[in-house]
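Only one chain is included here, represented as C-alpha coordinates and corresponding to the form predicted on its own.
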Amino acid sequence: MSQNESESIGPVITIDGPSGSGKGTICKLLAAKLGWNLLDSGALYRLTALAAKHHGVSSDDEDALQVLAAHLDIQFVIQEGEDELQVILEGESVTQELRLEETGNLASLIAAIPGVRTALLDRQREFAQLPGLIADGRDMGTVVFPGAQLKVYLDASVEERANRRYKQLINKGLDASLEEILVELKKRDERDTQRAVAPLKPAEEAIMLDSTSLTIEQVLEIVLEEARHRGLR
(Lines of atoms letter the chains of each structure in order from A and count residues from 1; the text may use other names and numbers.)
(Lines give C-alpha, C1' and ligand atoms only; values in the text may rest on other atoms or scores of the structure.)
Protein backbone atom coordinates (compact mmCIF):
# COMPACT_ATOMS: atom_id res chain seq x y z
CA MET A 1 0.00 0.00 0.00
CA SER A 2 1.44 3.38 -0.93
CA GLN A 3 1.74 6.27 1.50
CA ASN A 4 -0.90 8.34 -0.30
CA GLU A 5 -3.34 5.43 -0.48
CA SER A 6 -2.97 4.67 3.20
CA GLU A 7 -3.37 8.28 4.27
CA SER A 8 -6.44 8.84 2.12
CA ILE A 9 -8.35 6.02 3.84
CA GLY A 10 -8.98 7.90 7.08
CA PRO A 11 -7.82 10.91 9.12
CA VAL A 12 -4.72 10.54 11.28
CA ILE A 13 -3.64 12.13 14.56
CA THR A 14 0.01 11.52 15.42
CA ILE A 15 1.46 11.70 18.94
CA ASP A 16 5.25 11.65 18.95
CA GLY A 17 7.67 12.08 21.81
CA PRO A 18 10.32 10.42 23.98
CA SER A 19 9.82 7.37 26.16
CA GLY A 20 7.76 8.03 29.28
CA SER A 21 6.18 11.25 28.02
CA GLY A 22 2.68 9.79 28.32
CA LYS A 23 2.10 9.07 24.62
CA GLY A 24 0.70 5.58 25.18
CA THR A 25 -1.84 6.66 27.79
CA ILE A 26 -3.01 9.68 25.82
CA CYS A 27 -3.30 7.70 22.60
CA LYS A 28 -5.42 4.99 24.22
CA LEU A 29 -7.74 7.63 25.73
CA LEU A 30 -7.98 9.49 22.42
CA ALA A 31 -8.76 6.34 20.48
CA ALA A 32 -11.47 5.42 22.98
CA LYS A 33 -12.93 8.93 23.02
CA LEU A 34 -13.06 9.26 19.24
CA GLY A 35 -13.77 5.61 18.47
CA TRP A 36 -10.72 5.48 16.19
CA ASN A 37 -8.10 2.81 15.51
CA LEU A 38 -4.87 2.80 17.51
CA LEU A 39 -1.30 2.17 16.36
CA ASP A 40 1.34 1.61 19.03
CA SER A 41 4.36 1.72 16.73
CA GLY A 42 6.73 1.17 19.63
CA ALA A 43 5.14 -2.23 20.18
CA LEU A 44 6.18 -3.29 16.67
CA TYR A 45 9.82 -2.43 17.40
CA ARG A 46 9.62 -4.12 20.79
CA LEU A 47 8.14 -7.22 19.14
CA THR A 48 10.96 -7.22 16.61
CA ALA A 49 13.39 -6.98 19.53
CA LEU A 50 11.71 -9.92 21.29
CA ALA A 51 11.67 -11.97 18.09
CA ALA A 52 15.40 -11.32 17.73
CA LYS A 53 15.99 -12.35 21.34
CA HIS A 54 13.92 -15.52 20.98
CA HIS A 55 15.72 -16.52 17.77
CA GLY A 56 19.21 -15.58 18.96
CA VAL A 57 19.62 -12.81 16.38
CA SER A 58 22.19 -10.15 17.22
CA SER A 59 21.05 -6.52 17.49
CA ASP A 60 23.56 -5.54 14.78
CA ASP A 61 22.59 -8.22 12.23
CA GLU A 62 20.64 -5.94 9.90
CA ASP A 63 19.74 -8.56 7.29
CA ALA A 64 18.31 -11.04 9.80
CA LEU A 65 16.48 -8.30 11.71
CA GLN A 66 14.91 -7.00 8.51
CA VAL A 67 13.58 -10.47 7.73
CA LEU A 68 12.17 -10.81 11.25
CA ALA A 69 10.49 -7.38 11.06
CA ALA A 70 8.93 -8.12 7.69
CA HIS A 71 7.47 -11.45 8.82
CA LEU A 72 6.40 -10.83 12.41
CA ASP A 73 3.78 -13.38 13.48
CA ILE A 74 1.80 -11.22 15.90
CA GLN A 75 -1.71 -10.94 17.29
CA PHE A 76 -3.33 -8.33 19.52
CA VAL A 77 -6.12 -9.91 21.58
CA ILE A 78 -8.55 -8.38 24.07
CA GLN A 79 -9.58 -11.10 26.54
CA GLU A 80 -13.14 -10.92 27.83
CA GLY A 81 -13.18 -9.33 31.28
CA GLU A 82 -9.64 -7.93 30.94
CA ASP A 83 -8.64 -4.32 30.26
CA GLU A 84 -5.11 -4.98 29.05
CA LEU A 85 -4.47 -5.89 25.45
CA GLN A 86 -2.79 -9.29 25.17
CA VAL A 87 0.10 -9.43 22.70
CA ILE A 88 0.89 -12.77 21.08
CA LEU A 89 4.21 -13.37 19.30
CA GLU A 90 4.56 -16.63 17.37
CA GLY A 91 1.74 -18.17 19.41
CA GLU A 92 3.17 -17.12 22.80
CA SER A 93 1.90 -14.33 25.07
CA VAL A 94 4.60 -11.67 25.50
CA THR A 95 2.45 -8.94 27.06
CA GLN A 96 4.56 -8.59 30.19
CA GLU A 97 7.92 -9.16 28.52
CA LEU A 98 7.03 -6.50 25.95
CA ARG A 99 7.04 -3.72 28.58
CA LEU A 100 10.28 -4.59 30.35
CA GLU A 101 13.01 -1.94 30.29
CA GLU A 102 15.37 -4.52 28.77
CA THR A 103 12.98 -4.94 25.83
CA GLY A 104 12.62 -1.20 25.38
CA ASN A 105 16.36 -0.67 25.35
CA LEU A 106 16.89 -3.41 22.76
CA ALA A 107 14.04 -1.98 20.67
CA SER A 108 15.72 1.44 20.73
CA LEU A 109 18.92 -0.11 19.34
CA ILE A 110 17.03 -2.01 16.63
CA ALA A 111 14.93 1.03 15.68
CA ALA A 112 18.10 2.79 14.53
CA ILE A 113 18.62 0.19 11.78
CA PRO A 114 17.39 1.46 8.37
CA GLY A 115 16.34 -1.98 7.10
CA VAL A 116 14.10 -2.60 10.10
CA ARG A 117 12.39 0.79 9.77
CA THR A 118 11.82 0.16 6.06
CA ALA A 119 10.36 -3.30 6.74
CA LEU A 120 7.87 -1.90 9.26
CA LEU A 121 6.91 1.27 7.37
CA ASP A 122 4.14 -0.11 5.15
CA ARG A 123 2.87 -2.28 8.00
CA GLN A 124 2.37 0.84 10.11
CA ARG A 125 0.64 2.75 7.32
CA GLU A 126 -1.87 -0.05 6.88
CA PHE A 127 -3.39 0.96 10.23
CA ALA A 128 -4.77 4.18 8.67
CA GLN A 129 -8.32 2.89 8.27
CA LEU A 130 -11.70 4.56 8.77
CA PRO A 131 -13.01 6.09 10.94
CA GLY A 132 -9.49 7.33 11.76
CA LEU A 133 -6.17 6.51 13.40
CA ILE A 134 -4.33 7.61 16.52
CA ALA A 135 -0.63 6.89 15.88
CA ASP A 136 1.77 6.68 18.83
CA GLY A 137 5.51 6.75 18.21
CA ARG A 138 8.67 8.71 17.54
CA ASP A 139 8.46 9.40 13.80
CA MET A 140 4.72 9.17 13.16
CA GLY A 141 4.34 12.81 12.13
CA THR A 142 7.71 13.21 10.44
CA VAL A 143 8.04 9.97 8.44
CA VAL A 144 5.18 7.49 8.67
CA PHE A 145 2.22 9.88 8.35
CA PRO A 146 3.61 13.22 7.09
CA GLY A 147 0.13 14.18 5.86
CA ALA A 148 -1.58 13.69 9.24
CA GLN A 149 -4.34 16.19 9.98
CA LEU A 150 -3.09 16.80 13.53
CA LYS A 151 0.42 16.28 14.86
CA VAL A 152 1.36 16.52 18.53
CA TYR A 153 4.82 16.34 20.09
CA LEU A 154 4.45 15.32 23.73
CA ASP A 155 7.41 15.81 26.05
CA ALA A 156 8.27 16.01 29.76
CA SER A 157 11.44 16.39 31.79
CA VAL A 158 13.58 13.27 31.86
CA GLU A 159 13.28 13.17 35.67
CA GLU A 160 9.49 13.21 35.48
CA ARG A 161 9.47 10.57 32.75
CA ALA A 162 11.73 8.31 34.82
CA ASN A 163 9.49 8.73 37.84
CA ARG A 164 6.40 7.84 35.81
CA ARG A 165 8.03 4.73 34.40
CA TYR A 166 9.22 3.69 37.85
CA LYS A 167 5.70 3.99 39.31
CA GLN A 168 4.25 2.13 36.32
CA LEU A 169 6.59 -0.82 36.80
CA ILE A 170 6.12 -0.92 40.58
CA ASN A 171 2.34 -0.85 40.19
CA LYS A 172 2.62 -3.90 37.92
CA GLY A 173 4.54 -5.74 40.61
CA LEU A 174 7.85 -5.58 38.74
CA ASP A 175 11.25 -4.82 40.26
CA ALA A 176 12.57 -1.39 39.29
CA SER A 177 15.29 1.10 40.18
CA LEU A 178 14.51 4.78 39.65
CA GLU A 179 18.21 5.58 39.28
CA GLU A 180 18.72 2.89 36.62
CA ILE A 181 15.58 3.95 34.73
CA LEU A 182 16.81 7.57 34.65
CA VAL A 183 20.20 6.49 33.26
CA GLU A 184 18.60 4.27 30.62
CA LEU A 185 16.12 6.98 29.56
CA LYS A 186 18.95 9.44 29.01
CA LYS A 187 20.80 6.87 26.89
CA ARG A 188 17.62 6.06 24.94
CA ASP A 189 16.90 9.76 24.34
CA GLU A 190 20.39 10.20 22.93
CA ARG A 191 20.04 7.18 20.63
CA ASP A 192 16.57 8.18 19.45
CA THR A 193 17.45 11.82 18.72
CA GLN A 194 20.89 11.19 17.20
CA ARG A 195 20.17 8.19 14.95
CA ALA A 196 20.77 8.76 11.26
CA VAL A 197 17.41 7.41 10.10
CA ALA A 198 14.10 8.97 11.26
CA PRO A 199 15.48 10.61 14.42
CA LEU A 200 13.10 11.63 17.18
CA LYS A 201 12.15 15.27 16.58
CA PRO A 202 8.97 17.36 16.35
CA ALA A 203 7.31 17.70 12.96
CA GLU A 204 7.47 21.30 11.73
CA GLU A 205 3.72 21.80 12.18
CA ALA A 206 3.39 19.80 15.42
CA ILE A 207 1.63 21.15 18.49
CA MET A 208 4.27 21.17 21.25
CA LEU A 209 3.07 19.94 24.65
CA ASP A 210 5.17 19.69 27.82
CA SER A 211 3.31 17.38 30.18
CA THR A 212 5.73 17.69 33.12
CA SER A 213 3.24 19.62 35.24
CA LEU A 214 0.03 18.62 33.43
CA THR A 215 -2.42 15.88 34.37
CA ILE A 216 -3.46 13.22 31.87
CA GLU A 217 -6.89 14.83 31.74
CA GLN A 218 -5.42 18.25 30.92
CA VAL A 219 -3.27 16.86 28.10
CA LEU A 220 -6.23 14.93 26.70
CA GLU A 221 -8.45 18.02 26.69
CA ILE A 222 -5.79 20.10 24.90
CA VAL A 223 -5.44 17.50 22.15
CA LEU A 224 -9.20 17.07 21.84
CA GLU A 225 -9.60 20.83 21.49
CA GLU A 226 -7.00 20.88 18.71
CA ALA A 227 -8.92 18.04 17.03
CA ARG A 228 -12.15 20.06 17.28
CA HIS A 229 -10.48 23.04 15.59
CA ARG A 230 -9.59 20.77 12.67
CA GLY A 231 -13.05 19.23 12.42
CA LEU A 232 -11.80 15.81 13.50
CA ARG A 233 -14.55 15.17 16.07
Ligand code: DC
Given for the second form:
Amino acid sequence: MSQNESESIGPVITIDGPSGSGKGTICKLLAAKLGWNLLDSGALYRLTALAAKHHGVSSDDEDALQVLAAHLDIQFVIQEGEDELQVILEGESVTQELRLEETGNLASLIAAIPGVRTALLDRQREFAQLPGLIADGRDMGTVVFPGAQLKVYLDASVEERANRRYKQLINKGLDASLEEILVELKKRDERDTQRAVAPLKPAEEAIMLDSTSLTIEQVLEIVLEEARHRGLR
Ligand code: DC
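Mind sharing the form predicted together with 2'-deoxycytidine-5'-monophosphate (DC)? What's above is the form predicted on its own.
Let's see the whole complex now, leading with the same chain.
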Protein backbone atom coordinates (compact mmCIF):
# COMPACT_ATOMS: atom_id res chain seq x y z
CA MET A 1 0.00 0.00 0.00
CA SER A 2 1.35 3.39 -0.84
CA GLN A 3 1.61 5.87 1.97
CA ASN A 4 -0.42 8.99 1.33
CA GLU A 5 -0.37 12.22 3.27
CA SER A 6 -3.08 11.28 5.74
CA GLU A 7 -1.00 8.26 6.76
CA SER A 8 2.24 10.21 7.36
CA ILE A 9 3.59 9.22 10.74
CA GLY A 10 4.64 11.92 13.19
CA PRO A 11 4.93 15.68 12.82
CA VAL A 12 6.57 17.26 9.76
CA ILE A 13 8.39 20.58 9.36
CA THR A 14 8.91 21.57 5.73
CA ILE A 15 11.62 23.97 4.58
CA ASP A 16 11.36 25.01 0.95
CA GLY A 17 13.32 27.59 -0.98
CA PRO A 18 15.74 28.20 -3.84
CA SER A 19 19.30 26.87 -4.17
CA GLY A 20 21.72 28.47 -1.76
CA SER A 21 19.12 29.88 0.63
CA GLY A 22 20.69 27.90 3.49
CA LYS A 23 17.97 25.23 3.64
CA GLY A 24 20.40 22.32 3.72
CA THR A 25 22.37 23.67 6.67
CA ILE A 26 19.28 24.74 8.61
CA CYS A 27 17.57 21.38 8.02
CA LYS A 28 20.59 19.39 9.25
CA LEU A 29 20.86 21.53 12.38
CA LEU A 30 17.12 21.34 13.07
CA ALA A 31 17.06 17.55 12.65
CA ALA A 32 20.04 17.21 15.01
CA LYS A 33 18.57 19.62 17.57
CA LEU A 34 15.13 17.96 17.62
CA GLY A 35 16.45 14.40 17.11
CA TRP A 36 14.13 14.04 14.07
CA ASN A 37 14.57 12.34 10.70
CA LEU A 38 15.80 14.33 7.71
CA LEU A 39 14.66 14.18 4.09
CA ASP A 40 17.00 15.82 1.58
CA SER A 41 14.60 15.57 -1.36
CA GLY A 42 17.05 17.31 -3.70
CA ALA A 43 19.37 14.33 -3.23
CA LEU A 44 16.71 12.05 -4.74
CA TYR A 45 16.46 14.25 -7.84
CA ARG A 46 20.26 14.43 -7.99
CA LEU A 47 20.50 10.61 -7.69
CA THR A 48 17.99 10.18 -10.52
CA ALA A 49 20.12 12.56 -12.60
CA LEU A 50 23.26 10.54 -11.82
CA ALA A 51 21.53 7.23 -12.59
CA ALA A 52 20.52 8.70 -15.97
CA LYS A 53 24.07 9.85 -16.63
CA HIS A 54 25.58 6.47 -15.66
CA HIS A 55 23.09 4.58 -17.85
CA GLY A 56 23.44 6.97 -20.78
CA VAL A 57 19.78 8.02 -20.56
CA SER A 58 19.09 11.37 -22.18
CA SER A 59 17.51 14.18 -20.12
CA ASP A 60 14.53 14.27 -22.48
CA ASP A 61 13.75 10.53 -22.42
CA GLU A 62 10.80 10.92 -20.04
CA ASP A 63 9.74 7.26 -19.95
CA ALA A 64 13.23 5.92 -19.20
CA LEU A 65 13.78 8.63 -16.54
CA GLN A 66 10.54 7.75 -14.83
CA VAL A 67 11.58 4.08 -14.68
CA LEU A 68 14.98 5.05 -13.25
CA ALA A 69 13.37 7.26 -10.59
CA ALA A 70 10.94 4.52 -9.58
CA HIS A 71 13.72 1.94 -9.15
CA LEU A 72 16.55 3.95 -7.62
CA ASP A 73 18.91 1.57 -5.82
CA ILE A 74 20.36 3.80 -3.12
CA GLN A 75 21.85 3.55 0.34
CA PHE A 76 22.88 6.24 2.80
CA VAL A 77 25.76 4.99 4.94
CA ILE A 78 27.20 6.62 8.05
CA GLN A 79 30.96 6.11 8.28
CA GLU A 80 32.68 6.23 11.64
CA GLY A 81 34.48 9.49 12.31
CA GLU A 82 32.85 11.31 9.35
CA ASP A 83 29.86 13.60 9.66
CA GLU A 84 28.85 13.44 6.01
CA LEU A 85 26.69 10.51 4.90
CA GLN A 86 28.19 8.31 2.19
CA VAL A 87 25.72 7.99 -0.67
CA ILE A 88 25.78 4.73 -2.61
CA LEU A 89 24.04 4.42 -5.98
CA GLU A 90 23.84 0.91 -7.46
CA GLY A 91 26.71 -0.19 -5.23
CA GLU A 92 28.99 2.73 -6.15
CA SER A 93 29.86 5.70 -3.93
CA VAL A 94 28.61 8.95 -5.51
CA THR A 95 29.05 11.20 -2.45
CA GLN A 96 31.27 13.72 -4.26
CA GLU A 97 29.58 13.55 -7.66
CA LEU A 98 26.19 14.13 -6.02
CA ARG A 99 27.16 17.65 -4.90
CA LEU A 100 28.62 18.92 -8.20
CA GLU A 101 26.92 21.97 -9.80
CA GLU A 102 26.58 19.92 -12.96
CA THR A 103 24.57 17.28 -11.07
CA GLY A 104 22.31 19.95 -9.52
CA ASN A 105 21.63 21.47 -12.93
CA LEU A 106 20.78 18.09 -14.48
CA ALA A 107 18.56 17.33 -11.47
CA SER A 108 16.73 20.62 -11.99
CA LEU A 109 16.13 19.71 -15.67
CA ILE A 110 14.71 16.26 -15.03
CA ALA A 111 12.73 17.48 -11.99
CA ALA A 112 10.42 19.25 -14.44
CA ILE A 113 9.21 15.86 -15.77
CA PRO A 114 5.87 14.97 -14.13
CA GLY A 115 6.50 11.19 -14.24
CA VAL A 116 9.81 11.60 -12.39
CA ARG A 117 8.11 13.62 -9.64
CA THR A 118 5.32 11.07 -9.25
CA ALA A 119 7.83 8.21 -9.12
CA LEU A 120 9.63 9.89 -6.20
CA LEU A 121 6.53 10.84 -4.22
CA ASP A 122 6.01 7.67 -2.13
CA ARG A 123 9.71 7.35 -1.43
CA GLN A 124 9.74 10.86 0.02
CA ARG A 125 6.62 10.28 2.13
CA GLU A 126 8.15 7.14 3.63
CA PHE A 127 10.61 9.41 5.47
CA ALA A 128 7.77 10.69 7.67
CA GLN A 129 8.42 8.55 10.74
CA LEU A 130 8.42 9.17 14.47
CA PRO A 131 9.60 11.20 16.28
CA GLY A 132 9.23 13.63 13.34
CA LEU A 133 10.60 14.76 10.00
CA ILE A 134 12.44 17.80 8.68
CA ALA A 135 11.78 17.90 4.93
CA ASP A 136 14.11 19.97 2.73
CA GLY A 137 13.15 20.81 -0.87
CA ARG A 138 11.13 22.87 -3.31
CA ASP A 139 7.62 21.38 -2.99
CA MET A 140 7.67 19.89 0.50
CA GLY A 141 4.95 22.17 1.91
CA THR A 142 2.92 22.48 -1.30
CA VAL A 143 2.83 18.91 -2.67
CA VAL A 144 4.66 16.23 -0.71
CA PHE A 145 3.56 17.10 2.85
CA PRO A 146 0.58 19.49 2.48
CA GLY A 147 -0.53 18.64 6.03
CA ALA A 148 2.81 19.58 7.65
CA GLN A 149 2.53 21.21 11.09
CA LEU A 150 5.06 23.94 10.25
CA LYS A 151 5.99 25.21 6.80
CA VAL A 152 8.89 27.57 6.19
CA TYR A 153 9.91 29.28 2.96
CA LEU A 154 13.55 30.28 3.18
CA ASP A 155 14.83 32.78 0.64
CA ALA A 156 17.84 35.06 0.12
CA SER A 157 18.83 37.46 -2.67
CA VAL A 158 20.32 35.71 -5.67
CA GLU A 159 23.55 37.74 -5.25
CA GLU A 160 23.93 36.60 -1.66
CA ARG A 161 23.23 32.98 -2.60
CA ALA A 162 25.81 33.11 -5.40
CA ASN A 163 28.31 34.66 -3.01
CA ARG A 164 27.79 31.88 -0.44
CA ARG A 165 28.23 29.18 -3.08
CA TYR A 166 31.37 30.90 -4.37
CA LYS A 167 32.90 31.03 -0.88
CA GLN A 168 32.04 27.35 -0.26
CA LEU A 169 33.87 26.30 -3.44
CA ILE A 170 36.89 28.51 -2.76
CA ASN A 171 37.11 27.19 0.81
CA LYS A 172 37.17 23.67 -0.60
CA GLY A 173 40.17 24.74 -2.71
CA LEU A 174 38.15 24.53 -5.94
CA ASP A 175 38.20 26.91 -8.90
CA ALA A 176 35.10 29.09 -9.14
CA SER A 177 33.75 32.13 -10.97
CA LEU A 178 31.23 34.30 -9.13
CA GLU A 179 29.74 35.52 -12.45
CA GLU A 180 29.20 31.98 -13.72
CA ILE A 181 27.65 30.86 -10.45
CA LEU A 182 25.27 33.84 -10.57
CA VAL A 183 24.22 33.06 -14.16
CA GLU A 184 23.68 29.34 -13.33
CA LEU A 185 21.69 30.14 -10.17
CA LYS A 186 19.40 32.48 -12.10
CA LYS A 187 18.81 29.77 -14.71
CA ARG A 188 18.10 27.21 -11.99
CA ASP A 189 15.68 29.59 -10.19
CA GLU A 190 13.88 30.20 -13.48
CA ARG A 191 13.51 26.46 -14.20
CA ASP A 192 12.48 25.54 -10.65
CA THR A 193 9.90 28.33 -10.32
CA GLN A 194 8.46 28.22 -13.85
CA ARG A 195 7.90 24.49 -14.37
CA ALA A 196 4.30 23.35 -14.76
CA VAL A 197 4.37 20.64 -12.08
CA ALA A 198 5.14 21.36 -8.42
CA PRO A 199 7.03 24.62 -9.07
CA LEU A 200 9.05 26.21 -6.31
CA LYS A 201 6.69 28.57 -4.47
CA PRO A 202 5.74 29.24 -0.86
CA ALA A 203 2.86 27.22 0.59
CA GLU A 204 -0.04 29.52 1.46
CA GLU A 205 0.49 29.16 5.19
CA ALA A 206 4.30 29.22 5.04
CA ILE A 207 6.37 31.42 7.34
CA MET A 208 8.47 33.59 5.00
CA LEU A 209 12.10 34.03 6.03
CA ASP A 210 14.76 35.97 4.15
CA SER A 211 18.22 34.84 5.21
CA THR A 212 20.10 37.52 3.21
CA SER A 213 21.10 39.39 6.34
CA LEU A 214 20.43 36.74 8.99
CA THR A 215 22.99 34.34 10.44
CA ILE A 216 22.38 30.58 10.46
CA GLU A 217 21.87 30.77 14.23
CA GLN A 218 19.22 33.50 13.85
CA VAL A 219 17.28 31.50 11.23
CA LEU A 220 17.51 28.39 13.39
CA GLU A 221 16.23 30.27 16.44
CA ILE A 222 13.22 31.69 14.52
CA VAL A 223 12.24 28.24 13.21
CA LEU A 224 12.66 26.63 16.65
CA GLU A 225 10.50 29.37 18.17
CA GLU A 226 7.77 28.70 15.58
CA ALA A 227 8.05 24.98 16.36
CA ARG A 228 7.68 25.74 20.08
CA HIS A 229 4.54 27.82 19.37
CA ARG A 230 3.02 24.81 17.67
CA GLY A 231 3.91 22.46 20.51
CA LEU A 232 6.38 20.58 18.34
CA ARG A 233 9.18 20.59 20.91
O1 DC B 1 18.22 21.22 -3.38
P2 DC B 1 19.12 20.71 -4.48
O3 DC B 1 20.03 21.75 -5.06
O4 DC B 1 19.88 19.48 -4.06
O5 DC B 1 18.11 20.26 -5.66
C6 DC B 1 18.56 19.97 -6.96
C7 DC B 1 17.43 20.18 -7.95
O8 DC B 1 16.41 19.19 -7.74
C9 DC B 1 16.70 21.51 -7.83
O10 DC B 1 17.30 22.52 -8.62
C11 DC B 1 15.31 21.19 -8.31
C12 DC B 1 15.13 19.74 -7.97
N13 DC B 1 14.29 19.56 -6.77
C14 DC B 1 12.93 19.58 -6.96
O15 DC B 1 12.46 19.81 -8.05
N16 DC B 1 12.11 19.34 -5.90
C17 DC B 1 12.59 19.11 -4.67
N18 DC B 1 11.75 18.87 -3.67
C19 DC B 1 13.99 19.12 -4.46
C20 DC B 1 14.82 19.36 -5.53
